[in-house]
Partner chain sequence: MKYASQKVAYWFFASAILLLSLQIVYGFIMGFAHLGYDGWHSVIPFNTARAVHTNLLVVWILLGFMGSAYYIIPEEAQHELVSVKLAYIQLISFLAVGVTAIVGYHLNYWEGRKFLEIPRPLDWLVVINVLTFLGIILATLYKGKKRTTTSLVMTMGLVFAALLYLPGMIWFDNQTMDSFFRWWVVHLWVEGVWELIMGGILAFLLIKLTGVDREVIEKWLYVIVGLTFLSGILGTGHHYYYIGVGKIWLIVGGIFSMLEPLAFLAMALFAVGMYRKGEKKHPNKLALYWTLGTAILSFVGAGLLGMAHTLPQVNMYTHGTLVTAMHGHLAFWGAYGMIVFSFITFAMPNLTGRKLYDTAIGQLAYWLTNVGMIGMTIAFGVAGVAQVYLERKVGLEFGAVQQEIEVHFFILILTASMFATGILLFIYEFFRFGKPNNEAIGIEE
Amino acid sequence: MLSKSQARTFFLGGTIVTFAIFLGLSWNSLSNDVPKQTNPQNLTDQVIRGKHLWESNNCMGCHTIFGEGAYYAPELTKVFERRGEGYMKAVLTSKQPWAPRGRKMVAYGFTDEEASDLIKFFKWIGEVDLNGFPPKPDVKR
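Please provide the structure of this chain alone, in the form predicted on its own.
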């Protein structure tokens, strides 16, 4: 059993060591990896408008990006790579609710410009280096 002063020393020492590790990892992430992996030079006005559309329509209420969001609808981090521009534009501009595999997608009926902005946003997201996330499925026949 630790005495009161030993417990205090143990707590303060652990707090200081943990905080130092946190600061070191934060500095490493911000100075080295994150800017290179996110390709900030590719952020255009279209990508930013697409992000605003994503947020204002609460797409994260059903979908996930980078593993964050709801799990009702598909993960969209690499959707541009998987589906392509034509498919995405058809879904985004549809005036009818769309129900693949029994899950209903709201018919937002975006304009061509809004759909293009969202597609550019998804394309930019798909080009972010996520260190192998989401993993490629192991499909062996």
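Everything numeric here is computed off the predicted structure, so don't read it as measured data. Each form is matched to the other, and the largest set of C-alpha atoms that superpose within 1.5 Å is called the rigid core. Positions refer to the first chain, counted from 1. Compared with the form predicted together with the partner chain:
- With the core superposed, Ser26 shows a C-alpha displacement of at least 2 Å between these two forms.
Follow the form predicted on its own with the form predicted together with the partner chain, if you could.
All you get below is the one chain by itself.
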């Protein structure tokens, strides 16, 4: 039977080996995948301001982006492609809670400039190569 010191060796050995592999793979992702898949050259000041607005208002507390966030409001990864600029501007600058089908969004009443920052952020988000996410619906109606 396994002894306690063998069990400890299994624990320490497994941890060190997998952690080393994990660090290696992470390094590879950050230095090779991120430049290839996320278009960092397009991260303009506007996009970055958009990200600040996204975070400081906790939009992720209702929506998802890259599939991460909350499940109360729509996935926004491809919102730029789906809705276009005009629709988004109307939602973001509205002084009344935007409430399609009755479910309310907070009425942020962003300025035109803030709204364009967010829209540029969403445009950048939509162009990231996500290995095929979100999936295309494939059941025939």
